[in-house]
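Single chain ahead, written as structure tokens, the form predicted alone.
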Amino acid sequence: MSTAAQYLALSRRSVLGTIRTPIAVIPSLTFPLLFLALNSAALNRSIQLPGFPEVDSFLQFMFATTVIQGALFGAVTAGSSMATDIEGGFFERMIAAPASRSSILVGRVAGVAVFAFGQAWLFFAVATVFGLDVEGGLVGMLGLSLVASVVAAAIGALSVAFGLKTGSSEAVQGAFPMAFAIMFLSSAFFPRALMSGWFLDVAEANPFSYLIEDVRYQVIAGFSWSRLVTALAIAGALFAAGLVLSGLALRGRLKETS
């Protein structure tokens, strides 16, 4: 078997597998949605405050940060289903056989990387439902939707080197709410205009809040080729980033094993 067909096995494998397992499927659904109508019901007159972006509703406002922290949520599980398979034994089964290392890797990032991708066109479907106009139009969403599945992917790889490391689902599932707390610690939930303080400073700081304010310039404004560009420029930068060190935890625990 050809290193493209293993990619494409395994990548195949995590996304069904990811399909097939309700408690990975359901939060990375409902939690996000859930609290993008919340929020939008009860901060929709703070798009009346000075300073507040020219938007149509909060829920044109939230919707970009609804579709990355979906992504984050599916992420999670590339690292606990590495973690699975570490505790199941079928990593060792994979080492084992002649099989390219780096798909057990690509194998697990990829999946979430089409989950997320998947997964923002179906908040894009529901949000229309209740009103959402996407000033980018398809072309807009279709770029929201790539810095989504990147930005998985960057996160998936983060959370894969910690199941490597730790060979505990259950301690990758403990460690990566520092992820959305990253997000809430950015201007993902309110502009910075209109931020103070300490606050203020560290979203500043935070490189979420350019991914996310680039993308969600895509929503209330318009499509912009250098906005998105800047967004995928971030995410990629985290992917970089956690291939690093995936790759580090892969080298390992191999030797682990060996």
Partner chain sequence: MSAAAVTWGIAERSVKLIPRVPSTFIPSLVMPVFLTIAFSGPFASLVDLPGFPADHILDWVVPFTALQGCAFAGITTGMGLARDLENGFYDRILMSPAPRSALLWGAFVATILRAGIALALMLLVGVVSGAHFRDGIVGIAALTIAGLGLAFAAGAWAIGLALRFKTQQIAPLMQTGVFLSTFLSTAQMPVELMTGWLDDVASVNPVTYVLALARQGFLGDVTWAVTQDGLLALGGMIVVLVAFAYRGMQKVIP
Second form
Amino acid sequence: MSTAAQYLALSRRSVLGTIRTPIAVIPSLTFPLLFLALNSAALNRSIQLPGFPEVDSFLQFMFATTVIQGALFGAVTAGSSMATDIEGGFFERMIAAPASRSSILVGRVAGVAVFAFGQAWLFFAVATVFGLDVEGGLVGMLGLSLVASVVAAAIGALSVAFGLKTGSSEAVQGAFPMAFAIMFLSSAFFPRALMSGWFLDVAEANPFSYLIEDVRYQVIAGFSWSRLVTALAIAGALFAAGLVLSGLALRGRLKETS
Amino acid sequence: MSAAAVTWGIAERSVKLIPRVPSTFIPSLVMPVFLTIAFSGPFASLVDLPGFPADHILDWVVPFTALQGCAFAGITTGMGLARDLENGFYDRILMSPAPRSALLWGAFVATILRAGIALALMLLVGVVSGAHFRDGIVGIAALTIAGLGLAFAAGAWAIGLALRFKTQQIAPLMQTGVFLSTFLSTAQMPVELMTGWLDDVASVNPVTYVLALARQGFLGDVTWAVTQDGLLALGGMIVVLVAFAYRGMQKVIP
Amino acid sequence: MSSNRAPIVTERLVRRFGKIEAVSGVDLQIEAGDVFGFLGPNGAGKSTTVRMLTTLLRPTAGRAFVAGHDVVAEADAVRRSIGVALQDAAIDPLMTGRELVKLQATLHGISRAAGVRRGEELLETVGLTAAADRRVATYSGGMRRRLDLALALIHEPQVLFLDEPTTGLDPSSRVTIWDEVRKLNTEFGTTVFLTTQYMEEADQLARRISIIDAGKIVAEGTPMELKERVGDPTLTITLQHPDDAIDVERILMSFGEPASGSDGVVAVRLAGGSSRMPAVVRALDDADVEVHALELHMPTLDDVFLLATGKRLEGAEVPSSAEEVVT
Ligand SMILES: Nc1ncnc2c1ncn2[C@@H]1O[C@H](COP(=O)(O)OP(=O)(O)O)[C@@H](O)[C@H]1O
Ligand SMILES: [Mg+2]
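Swap state to the form predicted in complex with its partner chain from the form predicted alone:
Up next: the whole complex, starting with the chain shown before.
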């Protein structure tokens, strides 16, 4: 089997595995939409506050956040299913097979990225029914879903690293609130212009703020190449870090088993 | 009397187990602290909206996260019960002649004790973060009644679920119930400033009135009108959910 | 009904789980002071029966009385009269032995002071005083079963249910539990309902046995009766003087079909069961035969199970070699 074919087979397994266990994807599909619905209804008046960016509605303001949040949710399942695989012995079988070892990693991560991409468009469909207008059009939406894929791949790689390191799906699930927390400590839910004090400092130090603001721009203002590239660069850097860490963790695992 | 002794015996065990199963209880303490930051930090300027009832975001957020903390601490009793039912320990308890209602009340008392820990922590968070206790001890009393009462209701919900499903896998449903009922209220905004469907839901959600009971001492003076509505809402929730738990106890021997 | 005075009575007791009929029409009557052995393979319906008798499970059909009380209508009265050690000794691993004993006493309405006194006594009896303040998670399997037993006894129950009390234990822990059960039964007259998969255990402890398979009672009686039902016991006689063998064979003709082995060993299957033993001894005495050793080989309960169900019980002892001597 060629390396490309191995990658393909393993990502297929990962995507199918996700779709075949609907219970696992329910939180990823429902929670971000629930938050979106809740915040759009609760916070819609806040867009009148002086300093709030020009938007149609809070729904439009928050939509990009919801897509990225969905990617986060979906990505953690990659790490926890990797941990479940280790617990269940799948990993040993895969090591014994003559598959390229990095394909174990890449397959898993690619699966999550594909899932996040599809999920972004599903969210787009739902939000459109509730009056969402993406200013950047389909190109802007494509940019947003690409960034979501890379973010999912990055968080997927990080949680795979964590899953490989701990070998416990519970530990990965337990670490999930961390990703959630990092998102809350950014300008994901409210504009930076309206923040002040220490929280503003935290949000400004958090790269997630810039990533979200740049993809949000595609939704609330219009398509922008430069902002898309910035967002992709931030996500890509995170992804690279995730790959290095999970590569190290995989090497550690392999040393233990062989 | 022995029914009281049983109730206390069950409650005492539950409290003793807190440090022995930290993985259930600690998150229920960390979450409200985190949510306090998450709901006050980004949204601090909401107070500038015309008609927003608080001058300072923490006065708005702390009572809410305190209630949530109490509710989440409360459902850990249900999780413990689910654990007992799953691993068979509860069989031992059920085979004893102890009155079934004493067993349930043991769990309810434990719920309130556990919620008390969360409430104490959140009061501390309130003090440290600089929330204003405008009506002093009366306001704190109102928050305490609201918090422990809501925990009682949430605990009864979780206990009822545990008795029906007898597995720890039901924990997410316990949490979802608390999440939905607390967020579909005036958690972030007063009813007057909401748009769309949420104001309809929030105005019929009893948690909205419990939240008003909890918040009043942070926003101004405690009034009887607000207190009365809050107590009625609490009473209604507790009666219904305690009945839910009692029915669960009847079903536990199928 | 006079039969209700027996501590445990069941009448056509049935329990279904969906389509599975775990217990199908079980009739039992256990007399006061008995140790009753409920013997059957895994999945036979033993635990389901115990759970119905201990008020944890409602019967689908039929009735059951424990200590004279209906297990459904008078569940509370039943609970006051029974002590139960369930299979797997479901004990909260996070609690200490002493905490569990205390909780158990409270649940049974025993006052604090009396509970403490009785608890210490019981912990002492089962040899757990030193380990009483350790969490049960650190106990061995045998320690857990012993603690379970102590918990079951806190309120001095009339009837004790033990569901597979020694499954998974090493032989020495098993013997400790057996001794404890015997002592309880003889000293306090506690009626014991014991389930087991082990022939040896039923044989050692039980005065009466019912064998259950696939939810149905397939045989019942005393261990002796059950074994006799399988076939006649084999009497092996070792003679002082091997030359007597021919004479002895002739004498034994009236008791069964004797066969001589080497070195003055004569074996016979006693046609009338073990009750014919004295007659054999008398006949040998009358003929002035000097006997070196007399051995009666009973068929095992495993043979009983085989006869009743057509299959062997897992984990049963190796069948007796008595037959080989005869042929
Ligand atoms: N709660 C239950 N739900 C469904 N089937 C059950 C349940 N409990 C027992 N059974 C089934 O009833 C049968 C008898 O089980 P059990 O009484 O535990 O057997 P034993 O104790 O003799 O090993 C088995 O086939 C078992 O699978
Ligand atoms: Mg059993």
